[in-house]
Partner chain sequence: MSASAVFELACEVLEAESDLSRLEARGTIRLALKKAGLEAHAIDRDQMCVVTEKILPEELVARGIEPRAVLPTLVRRLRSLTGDTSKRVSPESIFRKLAGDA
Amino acid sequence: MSFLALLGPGLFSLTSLVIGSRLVMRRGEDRLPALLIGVAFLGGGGFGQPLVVLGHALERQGSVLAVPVQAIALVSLDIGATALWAFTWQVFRPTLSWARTLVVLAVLGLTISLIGQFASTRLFSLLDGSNPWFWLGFGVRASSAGWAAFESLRYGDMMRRRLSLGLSDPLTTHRFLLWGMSASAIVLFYVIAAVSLAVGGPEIATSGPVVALGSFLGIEAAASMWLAFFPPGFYRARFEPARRAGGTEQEPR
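Could you show the structure of that chain by itself, in the form predicted on its own?
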(Lines of atoms letter the chains of each structure in order from A and count residues from 1; the text may use other names and numbers.)
(Lines give C-alpha, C1' and ligand atoms only; values in the text may rest on other atoms or scores of the structure.)
Protein backbone atom coordinates (compact mmCIF):
# COMPACT_ATOMS: atom_id res chain seq x y z
CA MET A 1 0.00 0.00 0.00
CA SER A 2 1.35 3.40 -1.02
CA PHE A 3 2.33 6.18 1.35
CA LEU A 4 -0.58 8.31 0.12
CA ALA A 5 -3.03 5.53 0.86
CA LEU A 6 -1.72 5.25 4.42
CA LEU A 7 -1.32 8.97 5.09
CA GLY A 8 -4.97 9.97 5.31
CA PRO A 9 -6.26 7.03 7.38
CA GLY A 10 -3.17 7.11 9.57
CA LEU A 11 -3.47 10.83 10.25
CA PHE A 12 -7.19 10.51 10.91
CA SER A 13 -6.67 7.63 13.33
CA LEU A 14 -3.84 9.38 15.17
CA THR A 15 -5.84 12.60 15.45
CA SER A 16 -8.87 10.67 16.70
CA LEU A 17 -6.77 8.92 19.33
CA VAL A 18 -5.16 12.12 20.62
CA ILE A 19 -8.32 14.25 20.63
CA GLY A 20 -10.47 11.40 21.94
CA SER A 21 -8.10 10.70 24.83
CA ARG A 22 -7.92 14.38 25.79
CA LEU A 23 -11.68 14.78 25.71
CA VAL A 24 -12.36 11.61 27.70
CA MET A 25 -10.06 12.87 30.47
CA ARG A 26 -11.55 16.36 30.42
CA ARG A 27 -13.17 17.73 33.57
CA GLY A 28 -15.65 20.56 34.01
CA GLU A 29 -19.26 21.49 33.40
CA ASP A 30 -19.21 20.04 29.88
CA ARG A 31 -18.01 16.65 31.14
CA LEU A 32 -20.79 14.57 29.51
CA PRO A 33 -20.54 16.05 25.97
CA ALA A 34 -16.74 15.85 26.13
CA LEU A 35 -16.92 12.21 27.24
CA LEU A 36 -19.39 11.29 24.50
CA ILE A 37 -17.48 12.88 21.65
CA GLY A 38 -14.21 11.52 23.06
CA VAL A 39 -15.61 7.99 23.01
CA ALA A 40 -16.93 8.63 19.48
CA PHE A 41 -13.44 9.55 18.30
CA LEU A 42 -11.78 6.63 20.05
CA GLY A 43 -14.33 4.06 18.95
CA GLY A 44 -14.57 5.24 15.34
CA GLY A 45 -11.32 6.64 14.00
CA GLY A 46 -9.06 5.76 16.92
CA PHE A 47 -9.56 1.99 17.10
CA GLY A 48 -12.38 0.95 14.77
CA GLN A 49 -10.94 2.17 11.48
CA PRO A 50 -7.41 0.72 11.92
CA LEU A 51 -8.89 -2.60 13.01
CA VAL A 52 -11.13 -2.68 9.93
CA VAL A 53 -8.07 -2.26 7.71
CA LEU A 54 -6.14 -4.89 9.67
CA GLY A 55 -9.08 -7.29 9.71
CA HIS A 56 -9.59 -7.02 5.96
CA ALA A 57 -5.89 -7.65 5.34
CA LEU A 58 -6.00 -10.73 7.59
CA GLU A 59 -9.13 -11.97 5.84
CA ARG A 60 -7.46 -11.75 2.44
CA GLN A 61 -4.56 -13.79 3.84
CA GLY A 62 -6.94 -16.41 5.22
CA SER A 63 -5.71 -15.85 8.76
CA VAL A 64 -7.65 -17.28 11.70
CA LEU A 65 -7.21 -13.90 13.39
CA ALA A 66 -9.46 -12.19 10.85
CA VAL A 67 -12.71 -13.05 12.65
CA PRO A 68 -11.76 -11.81 16.15
CA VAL A 69 -10.09 -8.67 14.80
CA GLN A 70 -13.10 -7.78 12.67
CA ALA A 71 -15.41 -8.58 15.57
CA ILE A 72 -13.57 -6.10 17.80
CA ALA A 73 -13.55 -3.57 14.96
CA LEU A 74 -17.30 -3.83 14.49
CA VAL A 75 -18.04 -3.43 18.20
CA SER A 76 -15.66 -0.47 18.39
CA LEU A 77 -17.30 1.24 15.41
CA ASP A 78 -20.77 0.74 16.89
CA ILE A 79 -19.69 2.13 20.26
CA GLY A 80 -18.24 5.16 18.51
CA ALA A 81 -21.38 5.69 16.43
CA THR A 82 -23.62 5.36 19.49
CA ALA A 83 -21.56 7.97 21.33
CA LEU A 84 -21.74 10.32 18.34
CA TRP A 85 -25.52 9.97 18.13
CA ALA A 86 -25.78 10.75 21.86
CA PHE A 87 -23.34 13.68 21.62
CA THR A 88 -25.29 15.37 18.84
CA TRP A 89 -28.52 14.90 20.76
CA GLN A 90 -27.11 16.26 24.03
CA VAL A 91 -25.38 19.27 22.45
CA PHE A 92 -27.89 20.39 19.84
CA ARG A 93 -31.31 18.93 20.71
CA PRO A 94 -31.23 17.94 24.41
CA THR A 95 -34.85 18.85 25.20
CA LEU A 96 -36.58 17.42 22.13
CA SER A 97 -38.30 14.05 22.39
CA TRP A 98 -37.92 13.27 18.68
CA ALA A 99 -34.14 13.59 18.97
CA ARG A 100 -34.10 11.21 21.93
CA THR A 101 -36.27 8.78 19.97
CA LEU A 102 -33.89 9.04 17.02
CA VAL A 103 -30.96 8.04 19.22
CA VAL A 104 -32.90 5.09 20.64
CA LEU A 105 -33.76 3.90 17.13
CA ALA A 106 -30.12 4.27 16.09
CA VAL A 107 -28.94 2.15 19.02
CA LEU A 108 -31.61 -0.43 18.22
CA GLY A 109 -30.49 -0.53 14.59
CA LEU A 110 -26.85 -1.00 15.55
CA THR A 111 -27.78 -3.77 17.98
CA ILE A 112 -29.89 -5.62 15.41
CA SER A 113 -27.13 -5.24 12.83
CA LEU A 114 -24.53 -6.55 15.24
CA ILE A 115 -26.62 -9.59 16.14
CA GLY A 116 -27.36 -10.22 12.48
CA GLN A 117 -23.69 -10.12 11.53
CA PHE A 118 -22.82 -12.34 14.48
CA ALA A 119 -25.24 -14.93 13.12
CA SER A 120 -24.21 -14.59 9.47
CA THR A 121 -22.29 -17.27 7.62
CA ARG A 122 -19.43 -14.84 6.87
CA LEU A 123 -19.73 -13.44 10.38
CA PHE A 124 -17.47 -10.37 10.57
CA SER A 125 -16.58 -9.78 6.94
CA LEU A 126 -16.88 -6.02 7.23
CA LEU A 127 -16.77 -5.40 3.47
CA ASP A 128 -19.43 -7.96 2.53
CA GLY A 129 -22.02 -5.92 0.63
CA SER A 130 -24.19 -9.00 0.08
CA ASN A 131 -25.03 -9.09 3.80
CA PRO A 132 -28.15 -6.99 4.62
CA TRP A 133 -27.09 -6.70 8.26
CA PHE A 134 -23.87 -5.09 7.09
CA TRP A 135 -25.83 -2.35 5.30
CA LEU A 136 -28.05 -1.70 8.32
CA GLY A 137 -25.07 -1.02 10.57
CA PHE A 138 -23.24 0.84 7.83
CA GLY A 139 -26.22 3.14 7.29
CA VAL A 140 -26.70 3.89 10.98
CA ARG A 141 -23.00 4.68 11.42
CA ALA A 142 -22.98 6.93 8.36
CA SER A 143 -26.12 8.69 9.59
CA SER A 144 -24.46 9.48 12.91
CA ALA A 145 -21.88 11.58 11.07
CA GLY A 146 -24.57 13.02 8.80
CA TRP A 147 -26.66 14.27 11.69
CA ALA A 148 -23.59 15.71 13.41
CA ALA A 149 -22.61 17.57 10.24
CA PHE A 150 -26.12 18.95 9.69
CA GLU A 151 -26.58 20.19 13.26
CA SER A 152 -23.13 21.76 13.49
CA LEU A 153 -23.40 23.57 10.15
CA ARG A 154 -26.95 24.70 10.98
CA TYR A 155 -25.94 26.06 14.37
CA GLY A 156 -22.81 27.67 12.92
CA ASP A 157 -24.97 29.48 10.37
CA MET A 158 -27.24 30.76 13.15
CA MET A 159 -24.23 32.08 15.05
CA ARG A 160 -22.81 33.81 11.96
CA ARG A 161 -26.01 35.81 11.68
CA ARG A 162 -25.44 37.08 15.22
CA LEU A 163 -21.83 38.10 14.67
CA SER A 164 -22.70 41.56 13.33
CA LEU A 165 -24.69 42.22 16.51
CA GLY A 166 -21.85 41.12 18.76
CA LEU A 167 -23.93 38.23 20.11
CA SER A 168 -21.57 35.42 19.23
CA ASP A 169 -17.86 34.74 19.39
CA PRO A 170 -16.07 34.60 15.98
CA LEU A 171 -13.80 31.70 16.88
CA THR A 172 -16.58 29.64 18.43
CA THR A 173 -18.71 30.26 15.36
CA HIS A 174 -15.87 29.13 13.12
CA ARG A 175 -15.31 26.00 15.20
CA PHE A 176 -18.87 24.86 14.47
CA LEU A 177 -18.08 25.20 10.77
CA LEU A 178 -14.89 23.18 11.19
CA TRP A 179 -16.64 20.36 13.03
CA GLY A 180 -19.35 20.36 10.37
CA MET A 181 -16.70 20.12 7.66
CA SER A 182 -14.97 17.23 9.43
CA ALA A 183 -18.23 15.31 9.88
CA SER A 184 -19.17 16.03 6.25
CA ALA A 185 -15.88 14.54 5.07
CA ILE A 186 -16.67 11.40 7.06
CA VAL A 187 -20.13 11.23 5.45
CA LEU A 188 -18.61 11.58 1.99
CA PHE A 189 -16.19 8.78 2.80
CA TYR A 190 -19.16 6.56 3.73
CA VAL A 191 -20.92 7.46 0.49
CA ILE A 192 -17.87 6.62 -1.62
CA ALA A 193 -17.39 3.34 0.25
CA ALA A 194 -21.07 2.43 -0.18
CA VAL A 195 -21.08 3.14 -3.93
CA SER A 196 -17.82 1.29 -4.55
CA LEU A 197 -18.96 -1.73 -2.53
CA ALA A 198 -22.33 -1.82 -4.26
CA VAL A 199 -20.78 -1.52 -7.73
CA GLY A 200 -17.70 -3.71 -7.48
CA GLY A 201 -17.41 -5.16 -4.01
CA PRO A 202 -14.25 -5.15 -1.85
CA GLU A 203 -11.97 -5.14 -4.91
CA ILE A 204 -13.27 -1.75 -6.05
CA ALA A 205 -13.61 -0.40 -2.50
CA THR A 206 -9.93 -1.09 -1.86
CA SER A 207 -8.67 -0.04 -5.31
CA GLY A 208 -6.09 2.72 -5.78
CA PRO A 209 -8.37 5.62 -6.82
CA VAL A 210 -10.93 4.93 -4.09
CA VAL A 211 -8.26 4.57 -1.42
CA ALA A 212 -6.54 7.77 -2.58
CA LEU A 213 -9.79 9.74 -2.40
CA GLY A 214 -10.51 8.28 1.02
CA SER A 215 -7.04 9.27 2.13
CA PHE A 216 -7.63 12.86 1.05
CA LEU A 217 -10.90 12.95 2.97
CA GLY A 218 -9.13 11.52 6.02
CA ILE A 219 -6.58 14.36 5.92
CA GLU A 220 -9.33 16.97 5.61
CA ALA A 221 -11.37 15.43 8.42
CA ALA A 222 -8.34 15.19 10.73
CA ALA A 223 -7.25 18.80 10.13
CA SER A 224 -10.74 20.23 10.60
CA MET A 225 -11.31 18.08 13.68
CA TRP A 226 -8.11 19.28 15.36
CA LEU A 227 -8.79 22.95 14.65
CA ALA A 228 -12.38 22.60 15.85
CA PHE A 229 -11.60 21.05 19.23
CA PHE A 230 -8.08 22.24 20.02
CA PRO A 231 -7.23 25.27 17.86
CA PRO A 232 -3.60 26.35 18.40
CA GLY A 233 -2.69 29.83 19.56
CA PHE A 234 -1.77 31.18 16.13
CA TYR A 235 -5.13 30.05 14.78
CA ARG A 236 -7.03 31.64 17.66
CA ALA A 237 -5.14 34.89 17.08
CA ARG A 238 -6.68 35.21 13.61
CA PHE A 239 -10.08 35.84 15.22
CA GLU A 240 -8.99 38.31 17.90
CA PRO A 241 -9.59 41.50 15.83
CA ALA A 242 -13.09 40.35 14.93
CA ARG A 243 -13.83 39.40 18.53
CA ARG A 244 -12.73 42.78 19.85
CA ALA A 245 -14.61 44.65 17.14
CA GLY A 246 -17.75 42.74 17.99
CA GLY A 247 -17.34 43.44 21.68
CA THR A 248 -17.70 39.83 22.72
CA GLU A 249 -15.67 38.47 25.58
CA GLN A 250 -16.97 34.93 25.47
CA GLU A 251 -14.26 32.31 25.71
CA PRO A 252 -15.07 29.26 23.59
CA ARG A 253 -14.98 25.92 25.37
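Rigid core (definition): largest C-alpha set, two forms, superposition within 1.5 Å. Computed from a predicted structure; not experimentally measured. Residue numbers count along the first chain shown, from 1. Compared with the form predicted together with the partner chain:
- With the core held fixed between the two forms, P68 has its Cα displaced by under 2 Å.
Please supply the corresponding structure for the form predicted together with the partner chain (the preceding block corresponds to the form predicted on its own).
The text that comes after this line covers the one chain and nothing more.
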Protein backbone atom coordinates (compact mmCIF):
# COMPACT_ATOMS: atom_id res chain seq x y z
CA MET A 1 0.00 0.00 0.00
CA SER A 2 2.86 2.39 0.72
CA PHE A 3 4.04 2.09 -2.90
CA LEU A 4 0.54 2.84 -4.16
CA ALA A 5 0.28 5.72 -1.73
CA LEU A 6 3.40 7.25 -3.21
CA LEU A 7 2.87 6.37 -6.88
CA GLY A 8 0.10 8.79 -7.86
CA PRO A 9 1.14 11.76 -5.72
CA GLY A 10 4.80 11.11 -6.58
CA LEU A 11 4.11 11.07 -10.29
CA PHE A 12 1.98 14.19 -9.98
CA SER A 13 4.72 16.03 -8.08
CA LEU A 14 7.42 14.97 -10.52
CA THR A 15 5.33 16.01 -13.52
CA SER A 16 4.47 19.34 -11.86
CA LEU A 17 8.13 19.95 -11.11
CA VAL A 18 9.35 19.18 -14.64
CA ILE A 19 6.55 20.94 -16.55
CA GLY A 20 6.47 23.86 -14.11
CA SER A 21 10.24 24.43 -14.44
CA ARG A 22 10.11 24.29 -18.24
CA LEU A 23 7.22 26.75 -18.39
CA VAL A 24 8.79 29.18 -15.94
CA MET A 25 12.05 29.18 -17.89
CA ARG A 26 10.34 29.77 -21.21
CA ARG A 27 11.45 32.93 -23.01
CA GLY A 28 9.81 35.05 -25.70
CA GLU A 29 6.84 37.34 -26.07
CA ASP A 30 3.67 37.03 -24.02
CA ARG A 31 5.29 34.82 -21.40
CA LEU A 32 2.95 35.81 -18.55
CA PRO A 33 0.57 32.83 -18.97
CA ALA A 34 3.55 30.42 -19.09
CA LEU A 35 5.03 32.03 -15.98
CA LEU A 36 1.73 31.89 -14.08
CA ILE A 37 0.88 28.27 -14.88
CA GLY A 38 4.52 27.29 -14.30
CA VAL A 39 4.50 28.86 -10.84
CA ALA A 40 1.13 27.20 -10.16
CA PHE A 41 2.60 23.76 -10.95
CA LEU A 42 5.77 24.38 -8.97
CA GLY A 43 4.02 25.87 -5.94
CA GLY A 44 1.20 23.30 -5.85
CA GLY A 45 2.29 19.86 -6.99
CA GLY A 46 6.02 20.52 -7.37
CA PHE A 47 6.90 21.70 -3.87
CA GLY A 48 3.73 22.24 -1.82
CA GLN A 49 2.30 18.74 -1.95
CA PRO A 50 5.57 16.85 -1.20
CA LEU A 51 6.29 19.25 1.65
CA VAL A 52 2.84 18.60 3.12
CA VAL A 53 3.58 14.86 3.08
CA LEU A 54 7.01 15.47 4.59
CA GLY A 55 5.54 17.82 7.20
CA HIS A 56 3.10 15.12 8.30
CA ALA A 57 5.81 12.51 8.52
CA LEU A 58 7.94 14.84 10.64
CA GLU A 59 4.95 15.71 12.85
CA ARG A 60 4.25 12.01 13.51
CA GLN A 61 7.89 11.56 14.50
CA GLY A 62 7.67 14.58 16.81
CA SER A 63 10.43 16.35 14.94
CA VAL A 64 11.12 20.02 15.60
CA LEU A 65 11.37 20.46 11.83
CA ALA A 66 7.68 19.67 11.38
CA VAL A 67 6.46 23.21 11.97
CA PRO A 68 8.91 25.01 9.65
CA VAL A 69 8.41 22.43 6.88
CA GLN A 70 4.63 22.73 7.14
CA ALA A 71 4.93 26.52 7.12
CA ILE A 72 6.91 26.41 3.87
CA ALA A 73 4.40 23.93 2.46
CA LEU A 74 1.50 26.27 3.22
CA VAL A 75 3.21 29.28 1.65
CA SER A 76 4.18 27.22 -1.39
CA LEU A 77 0.63 25.92 -1.87
CA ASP A 78 -0.77 29.44 -1.54
CA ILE A 79 1.67 30.87 -4.08
CA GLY A 80 0.69 28.08 -6.47
CA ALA A 81 -3.03 28.66 -5.93
CA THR A 82 -2.63 32.42 -6.43
CA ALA A 83 -0.80 31.82 -9.71
CA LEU A 84 -3.54 29.42 -10.84
CA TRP A 85 -6.29 31.95 -10.05
CA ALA A 86 -4.36 34.58 -12.01
CA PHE A 87 -3.70 32.20 -14.93
CA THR A 88 -7.39 31.35 -15.35
CA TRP A 89 -8.32 35.03 -15.17
CA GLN A 90 -5.67 36.11 -17.68
CA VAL A 91 -6.37 33.32 -20.16
CA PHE A 92 -10.15 33.01 -20.08
CA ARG A 93 -11.58 36.24 -18.60
CA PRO A 94 -8.93 38.95 -18.97
CA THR A 95 -11.33 41.84 -19.53
CA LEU A 96 -13.97 41.05 -16.94
CA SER A 97 -14.04 43.03 -13.71
CA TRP A 98 -15.81 40.25 -11.76
CA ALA A 99 -12.98 37.87 -12.61
CA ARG A 100 -10.39 40.34 -11.37
CA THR A 101 -12.42 40.82 -8.18
CA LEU A 102 -12.59 37.05 -7.73
CA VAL A 103 -8.80 36.78 -7.93
CA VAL A 104 -8.36 39.64 -5.42
CA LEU A 105 -10.81 37.95 -3.02
CA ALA A 106 -8.97 34.64 -3.41
CA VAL A 107 -5.62 36.24 -2.56
CA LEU A 108 -7.25 37.95 0.41
CA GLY A 109 -8.72 34.64 1.57
CA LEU A 110 -5.39 32.85 1.30
CA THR A 111 -3.61 35.65 3.19
CA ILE A 112 -6.20 35.71 5.98
CA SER A 113 -6.06 31.92 6.21
CA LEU A 114 -2.27 31.96 6.42
CA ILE A 115 -2.25 34.65 9.12
CA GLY A 116 -5.00 32.79 10.97
CA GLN A 117 -3.05 29.55 10.94
CA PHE A 118 0.13 31.31 12.04
CA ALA A 119 -1.76 32.93 14.90
CA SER A 120 -3.83 29.92 15.95
CA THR A 121 -2.90 27.96 19.02
CA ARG A 122 -2.40 24.71 17.11
CA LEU A 123 0.24 26.06 14.81
CA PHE A 124 0.31 24.69 11.25
CA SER A 125 -2.12 21.88 11.78
CA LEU A 126 -2.47 21.25 8.10
CA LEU A 127 -4.88 18.38 8.54
CA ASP A 128 -6.64 19.78 11.56
CA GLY A 129 -10.30 19.85 10.61
CA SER A 130 -11.21 21.74 13.77
CA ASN A 131 -9.24 24.79 12.67
CA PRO A 132 -11.46 27.18 10.66
CA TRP A 133 -8.45 28.98 9.20
CA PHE A 134 -7.33 25.70 7.69
CA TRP A 135 -10.66 25.29 5.89
CA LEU A 136 -10.58 28.83 4.51
CA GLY A 137 -7.23 28.26 2.81
CA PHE A 138 -8.23 24.73 1.80
CA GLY A 139 -11.40 26.00 0.14
CA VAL A 140 -9.66 28.79 -1.74
CA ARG A 141 -6.96 26.41 -3.00
CA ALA A 142 -9.55 23.84 -4.10
CA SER A 143 -11.56 26.59 -5.81
CA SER A 144 -8.54 27.67 -7.84
CA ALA A 145 -8.50 24.23 -9.46
CA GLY A 146 -12.30 24.23 -9.68
CA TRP A 147 -12.40 27.48 -11.64
CA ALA A 148 -9.56 26.32 -13.89
CA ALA A 149 -11.43 23.08 -14.63
CA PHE A 150 -14.73 24.84 -15.30
CA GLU A 151 -13.27 27.44 -17.67
CA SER A 152 -11.13 24.95 -19.55
CA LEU A 153 -13.94 22.42 -20.04
CA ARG A 154 -16.36 25.21 -21.03
CA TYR A 155 -13.91 26.56 -23.58
CA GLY A 156 -13.10 23.06 -24.81
CA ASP A 157 -16.81 22.51 -25.45
CA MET A 158 -16.92 25.72 -27.51
CA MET A 159 -13.85 24.62 -29.45
CA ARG A 160 -15.49 21.26 -30.22
CA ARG A 161 -18.44 23.07 -31.77
CA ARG A 162 -16.00 25.10 -33.89
CA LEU A 163 -14.36 21.90 -35.15
CA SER A 164 -17.30 21.02 -37.38
CA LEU A 165 -17.00 24.47 -39.00
CA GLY A 166 -13.27 24.14 -39.50
CA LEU A 167 -12.69 27.02 -37.06
CA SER A 168 -10.51 25.19 -34.57
CA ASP A 169 -7.59 22.85 -34.48
CA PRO A 170 -8.27 19.32 -33.10
CA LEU A 171 -5.05 19.12 -31.08
CA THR A 172 -5.56 22.49 -29.41
CA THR A 173 -9.21 21.64 -28.80
CA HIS A 174 -8.16 18.47 -27.04
CA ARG A 175 -5.71 20.41 -24.85
CA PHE A 176 -8.57 22.22 -23.15
CA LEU A 177 -10.20 18.89 -22.35
CA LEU A 178 -6.92 17.54 -20.98
CA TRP A 179 -6.23 20.56 -18.79
CA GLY A 180 -9.85 20.49 -17.63
CA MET A 181 -9.48 16.80 -16.71
CA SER A 182 -6.23 17.45 -14.86
CA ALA A 183 -7.73 20.33 -12.88
CA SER A 184 -10.87 18.25 -12.20
CA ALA A 185 -8.72 15.46 -10.77
CA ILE A 186 -7.08 17.98 -8.44
CA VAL A 187 -10.53 19.19 -7.32
CA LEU A 188 -11.62 15.59 -6.65
CA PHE A 189 -8.46 15.06 -4.65
CA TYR A 190 -9.41 18.06 -2.51
CA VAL A 191 -12.97 16.76 -2.12
CA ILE A 192 -11.74 13.34 -1.00
CA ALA A 193 -9.34 14.95 1.46
CA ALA A 194 -12.11 17.19 2.81
CA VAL A 195 -14.56 14.31 3.27
CA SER A 196 -11.87 12.15 4.86
CA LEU A 197 -10.97 14.88 7.31
CA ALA A 198 -14.57 15.75 8.10
CA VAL A 199 -15.53 12.11 8.68
CA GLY A 200 -12.58 10.57 10.36
CA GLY A 201 -9.46 12.68 10.53
CA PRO A 202 -6.00 11.83 9.20
CA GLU A 203 -6.51 8.09 9.84
CA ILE A 204 -9.17 7.96 7.13
CA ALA A 205 -6.97 9.96 4.78
CA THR A 206 -4.37 7.21 4.97
CA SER A 207 -6.82 4.31 4.64
CA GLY A 208 -6.57 1.90 1.67
CA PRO A 209 -9.48 2.99 -0.55
CA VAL A 210 -8.74 6.68 -0.05
CA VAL A 211 -5.06 6.18 -0.84
CA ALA A 212 -5.89 4.13 -3.96
CA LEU A 213 -8.34 6.73 -5.23
CA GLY A 214 -5.92 9.54 -4.45
CA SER A 215 -3.18 7.71 -6.29
CA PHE A 216 -5.38 7.16 -9.33
CA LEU A 217 -6.28 10.86 -9.40
CA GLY A 218 -2.60 11.79 -9.10
CA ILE A 219 -1.73 9.62 -12.11
CA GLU A 220 -4.65 11.00 -14.13
CA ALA A 221 -3.76 14.61 -13.29
CA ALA A 222 -0.10 14.08 -14.18
CA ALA A 223 -0.82 12.33 -17.49
CA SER A 224 -3.38 14.92 -18.61
CA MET A 225 -1.06 17.78 -17.63
CA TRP A 226 1.83 16.26 -19.56
CA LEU A 227 -0.22 15.68 -22.71
CA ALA A 228 -1.81 19.13 -22.51
CA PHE A 229 1.36 21.18 -22.12
CA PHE A 230 4.14 19.02 -23.60
CA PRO A 231 2.44 16.60 -25.97
CA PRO A 232 4.93 14.02 -27.30
CA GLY A 233 5.29 13.26 -31.01
CA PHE A 234 3.15 10.12 -30.98
CA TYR A 235 0.32 12.02 -29.35
CA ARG A 236 0.52 14.91 -31.81
CA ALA A 237 0.58 12.40 -34.67
CA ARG A 238 -2.85 11.08 -33.67
CA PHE A 239 -4.34 14.44 -34.62
CA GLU A 240 -2.50 14.89 -37.91
CA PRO A 241 -5.20 13.40 -40.18
CA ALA A 242 -7.84 15.64 -38.65
CA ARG A 243 -5.49 18.64 -38.83
CA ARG A 244 -4.79 18.04 -42.50
CA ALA A 245 -8.52 17.83 -43.12
CA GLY A 246 -8.84 21.33 -41.70
CA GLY A 247 -10.13 20.34 -38.30
CA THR A 248 -13.33 18.93 -39.69
CA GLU A 249 -12.83 15.33 -38.60
CA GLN A 250 -13.73 13.90 -35.26
CA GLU A 251 -11.11 13.87 -32.52
CA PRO A 252 -9.44 10.52 -31.91
CA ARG A 253 -10.79 8.71 -28.88
